[in-house]
Amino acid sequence: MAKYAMVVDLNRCQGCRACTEACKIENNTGQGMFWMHVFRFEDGAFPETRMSFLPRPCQHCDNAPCVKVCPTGARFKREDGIVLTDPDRCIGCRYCELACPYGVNYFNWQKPKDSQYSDVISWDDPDIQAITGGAYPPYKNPDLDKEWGPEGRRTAGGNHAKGVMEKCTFCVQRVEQGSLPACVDTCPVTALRFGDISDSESPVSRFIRENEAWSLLEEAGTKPSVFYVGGKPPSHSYKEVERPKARV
């Protein structure tokens, strides 16, 4: 059985988001919800100072505590390591979202139509209709509402109901299909990886081992999936310059 695991190189991360747009886009995902984050923090003080980068998915932990909370199963750790959430079990208590130390829940507030930027876009307006061919929201992936994985549970979609958790799903409908994670693919400057720690040979699994590897709350015992090589863990040293704005 495979063990799925990122590798972000930060010493390569240039900030330029392009992971962020490509998860949105192929997650579908609503207003103000952003399953990959990039953190942009500044080290020095003027005008000696420098910027930096940490792009932040969900760190699919092997101690996850999300699962250990949901009262109903909903946020559930399959074998090859990836953490979903099956939106058809999830009551919307967000415990999962209280539980994690990475903020990387996400809310649904609205119904799916109403949070698809409808307040800044108009899907009927004619001249959009033209792009999209009537389809709302535009760019609805089919793959999201499949059900996925031998358990065959519905994980993989955002923005499917009101009232339910969200998050990161590694892009389960592409690792299932022979495809890497939308970020990884789309990183203009290979600063993501992705792929099979429990092969030794991998090329994941190489990388990790011929550098010096971190991850994010270590002391947290959480295990995450997600490693990170070069830079240094976020610390007082660092000041975050730009923060996600909470919803309300």
Partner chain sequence: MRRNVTAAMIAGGIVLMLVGYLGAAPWGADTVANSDPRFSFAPAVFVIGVIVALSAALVYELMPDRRNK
Contents of the next structure:
Amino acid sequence: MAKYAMVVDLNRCQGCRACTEACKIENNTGQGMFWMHVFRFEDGAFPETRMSFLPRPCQHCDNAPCVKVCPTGARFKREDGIVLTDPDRCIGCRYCELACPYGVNYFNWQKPKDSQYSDVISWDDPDIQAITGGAYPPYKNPDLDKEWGPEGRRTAGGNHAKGVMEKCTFCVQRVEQGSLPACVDTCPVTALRFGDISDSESPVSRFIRENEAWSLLEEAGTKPSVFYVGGKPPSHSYKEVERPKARV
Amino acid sequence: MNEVRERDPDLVLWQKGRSKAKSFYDTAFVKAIGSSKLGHGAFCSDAGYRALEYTIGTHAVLHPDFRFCNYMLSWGWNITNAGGNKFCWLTWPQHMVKARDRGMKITHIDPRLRSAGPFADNWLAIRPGTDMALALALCHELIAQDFIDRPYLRTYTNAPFLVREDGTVVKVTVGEGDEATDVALVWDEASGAAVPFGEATTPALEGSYEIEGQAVRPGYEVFKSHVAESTPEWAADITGLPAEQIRRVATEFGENALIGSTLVVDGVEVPHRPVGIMAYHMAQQELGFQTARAMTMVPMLVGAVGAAGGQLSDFTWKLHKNYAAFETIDVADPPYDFMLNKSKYYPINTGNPGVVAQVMLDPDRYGVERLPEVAILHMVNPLTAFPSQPEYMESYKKFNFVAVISPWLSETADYFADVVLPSATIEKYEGPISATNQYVEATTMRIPPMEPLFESKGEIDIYMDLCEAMGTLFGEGGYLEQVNKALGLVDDKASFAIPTDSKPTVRQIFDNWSLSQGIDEGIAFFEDPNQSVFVKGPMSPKKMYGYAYDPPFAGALHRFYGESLLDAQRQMKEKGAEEIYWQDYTALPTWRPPTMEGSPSDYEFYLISYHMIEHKQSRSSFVPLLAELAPAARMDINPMSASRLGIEDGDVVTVESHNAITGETRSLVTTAAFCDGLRPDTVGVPHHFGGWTHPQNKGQGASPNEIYFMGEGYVSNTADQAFHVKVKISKGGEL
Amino acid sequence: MATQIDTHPTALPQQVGQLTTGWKLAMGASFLLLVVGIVAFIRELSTGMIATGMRNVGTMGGASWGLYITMVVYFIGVSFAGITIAALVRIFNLRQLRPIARIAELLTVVFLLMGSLAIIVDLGQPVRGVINLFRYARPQSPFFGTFSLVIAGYLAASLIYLYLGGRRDAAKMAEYPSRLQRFHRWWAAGYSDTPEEQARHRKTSFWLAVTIIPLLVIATSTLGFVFGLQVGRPGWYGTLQAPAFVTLAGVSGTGLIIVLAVIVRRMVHDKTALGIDVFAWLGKFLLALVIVYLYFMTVELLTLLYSTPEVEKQLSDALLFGQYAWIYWGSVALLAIPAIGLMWQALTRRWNVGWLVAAGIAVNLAAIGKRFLIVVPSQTHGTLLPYEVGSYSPSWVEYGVVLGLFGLGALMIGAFVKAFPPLPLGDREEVTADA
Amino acid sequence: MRRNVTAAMIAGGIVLMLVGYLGAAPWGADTVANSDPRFSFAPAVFVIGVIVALSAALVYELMPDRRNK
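Switch from the form predicted alone, shown above, to the form predicted in complex with its partner chain and output its structure.
Following is the full complex, with the preceding chain placed first.
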């Protein structure tokens, strides 16, 4: 049984956020929902300023605080390492979001139709309806509603129903069909790698072995499955610049 | 359109912005209807193109041979946000990270750190508009520390040419009758006499000599004394950089150049100079042409041009026609065409829509009689994408008829267009598109993923319909024939040509072209997602490296000393051009403070504009997903300067620019954003916003093009736009 | 069975059954609040929780738990103190406190219902929330304690304690012919005040009290653990959360008992029913708890300020000097001033009821403020990754729903005191035929 | 009679509590199995157990005496 992990090569990451976009298109996430978010940091005053980029997917921790606190078991961790949310069992208490030290959880504050950029696009416009046939978002990925894994649960995000939690799923619908997560697939400089860390000869394992890989917030004891090579962990003197329009 | 074409086809102005593919279908349309053509180069990096065409003959600016380069000057290259030299494809960042994996060091020369981000091993936060001073100081240090590749200068450049006191080169006519050519004299150290260039065994680079009683010196010697005072200390207070940092960069550049070493690449031995510069859009400044020349001299001094790991420019060393044209620049008398080609204002002329707008507003001043009456604007949005919006608003009113071909309702179309022909964005065949990554030759094609939306069509369909309506589609000299010519479906490949008597589908055109390239499946090859890229094979060193090219550097003698520029200056003075036009036509790059420095001292900040990775010019700011990542315009400002002005992060500010010549002021309102990685005397505003035609544009803020100026003092001597202006910042304003 | 008494209609004691205008006014206002709450909740249900001021932590820079969770902790805190005092009275046989026992139990039941409703309104999926908790609740989650022990177990315990404790008075009330007679007879369930019954009641209430106290301490501690166990939330993670919760619960609960006792005293027009000695005891008990809590706050403050890592520093700056400073110092003042007042009264032994009510209300406001400071700042200013600092302010929907809950609570209390005597009909006020 | 009914209820309540608690999701590593209850509505059983144990007090008091039945 594979155990999936992701490695981010910060020596290569351009901070271009193509991974953020690929994730949003693949998973149809709503406005302000960044399952993958890329920090752009500035640190230090002119002229000693240093910049750094930090892609932040869900860390799919082995000792996951979110799985521990979930009152109904809607958030669970699979043998292959992926931490998933079952939207049919989630009661929307948002406890997982507050237990998570990385801030990777997003709650569906509004109905799916309203969260799909409807402040600009009116999906009911007859011209648009003529083309989209009333589906919103018109680019809806059918895989998101299917059941995945041996446990057979709708864990690919479903249709982002109002009132349930969601977060990066390592693109469970893609991984189970043998392809890579959308962010890994799209990175123009192969800064993101993904693979089976339980196989010591897999490219991911070798890459981690050959470089000093570190993890985010190791002191929190969450044992994340996302490793970083190059750069260094961000400190609180870092200031995030060029933030996306993230408030819904 | 036809009514004007009968009278004078030149009065039909066809203007194009940036598109991706080989523009065969554009030029074919222009030739078919005989209109005049205006591109967007003057806002891209064409000052650099003119400089490189003039100096080493390549139609490009500068990029290093990433495969072997160990030390790169990233000169204004927006690494993490935009493309590099030649075009904006993704391959540049991939080369750069692979080179860094190998240990290549990057010295980043830019007022903003953001463009290099974490890749700046060494950041030179240079003051905007002072790049030439830095380049001259680097040359001074390379000479002082004797990092000089003399064999290269002697054999492949005009450095040895003997120059009189008045700057003219000593020439003698060789051969008779029609083969008689003027050849420059050089001082042959072996024979101790002045001989024509070809015959000298070791032409002298230094020293001063006498010919027919006149004191003469080799071009290199003239350059050495020219940069004698350009010490790092001199450059320090101009560029705002510490002198020690400039000296250290020069030393590192010289040491890394490994002058004299060679490398065998794919069996071909080539000089090995693993240093280089990546520079492109930064050429668009008032001293852009001469700055690009001065920057090119830095690798020339160490012999890195065309060397392995060294300074490349184009992907091959095929000479551009401008190289020969610039040997002698002749300045014509008025009346001039409305682009002022060969005029006493801009003898070397890129063709700047801003200049055209100026001419249309005041033709008599520029000695222009015939102004364009009709315009076809294809995928171009001057009102928000080009600087000095007010001039366009006034001048484009003079067109009697404006047709716009564009996928979006651009601001220009909204303001001027009588007819808008909606064109498809990507749902069309487009190509052939070069997919080379500099080391492998490849071609690909844009294949439509779906039918065009609403009533839009692919541009080639639009052009065919237009020509059909105008009666210039079929027959001799028609659009189809031009397409055949442009795609090379002539002579031996004529069998693949498109019949010029019936209207083909666009797919058919590309099918024929693909077959002509020896691809048996034709267009189907490109339509098959598993193939889609036609790889011709690795680029051979013989084509990539100037030294290994046959003949070396395609036989071009690199113009170290620019005599024809000095001659152009003389002609311009004779024809009565003001100093503002001729002052930069000098044989060697000569520093002068840019005109903008004439603005009063309360305009204390330099305004620069920059590209953000999330957007593409002004045509994507309304796409909701992209606008979510980069929501609105902002003015980056260093917190130290902001606190001096009492401005907090996120405050609304008014940015007012001042024209040092006309005294005119313009202002825009946006929000301030603290940015530590920025010079305290500089502010930056991205150029993607300022649109008004789409609901998403609401509240996105202004475009710097509303307060940049065009015209004298804000264009280079080659009519290329300068994206610099002095501005005053004040708190408050109506967003 | 009790001897038949003549059918001459006499007024029930303690104004039971008499709907005075004051009572009607209060109930009308409470009902109005309830309507506001329901309207707000329907708005939240229809448009989704975007109608609230809550937003995601991290990139969205909001707080995902806001006013609702603050009120959950406050309500459950108050309910904790009620039954605790009732149980203490029973275990230590504090005879002079017997009058307020029922008020305390009533407070517990009502506030516990309000607390559980506050949790439900905070859920993204309220209906599925209740079902799934009964079906899938996981013991590993601190919510399991809150859901099972606090809501279910503790509610059952307090209802049983209230019911059994009231049977004797119910029997007396059943003798009066009134519309409520069947209700009283049901409540008495055949109690006839025989010595065996009294002994048996003493035994059950003793053993009930003995089991309730530990059940409560565990329950409220699990509520503390909901926050205290979260490593990912600086400001929450700490061992002091559980004990601090219990203490502040005691403070707020006692405060409200004093307030409710005064209201009831005025309602029954009998100053003697609740002697000043009862209030003195409550005052001293409140003073002790406030001092212990202030001690906890100083401990927490010192730990925060001494040599804090970056994140806690950012949090403590926001709490002490920044965005939340007015709430922090306001709460401290609302605890310190009443403490001084109580100390003065304790030393001079001159207890003034008006001042006690003011102290009661003040400590409750402080409790709400302090709960808010525990819940929200750690989300907007306590992200371990350097996100931008966030902000949270409740929307009208949240205020509406909370007011609705208070309205509901007041309605329940109002209804109870008109259906059953809040004070025990002890021997002092012998019930005679002609009252 | 009253005594052993009460005792039975307390014992029964405790048993129900144990069954409910052990039936709910087991402690241990965060796995799929440990996120689901061993049998459905186990927590409901736990809660019923708590209530039954507590209402033993009710039964103890309210049981009518044999004498005056």
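Predicted model only: the values in this text are computed from it and were never measured. Positions refer to the first chain, counted from 1. Each form is matched to the other, and the largest set of C-alpha atoms that superpose within 1.5 Å is called the rigid core.
- In the core-superposed comparison between these two forms, the C-alpha atom of I128 has shifted by at least 2 angstroms.
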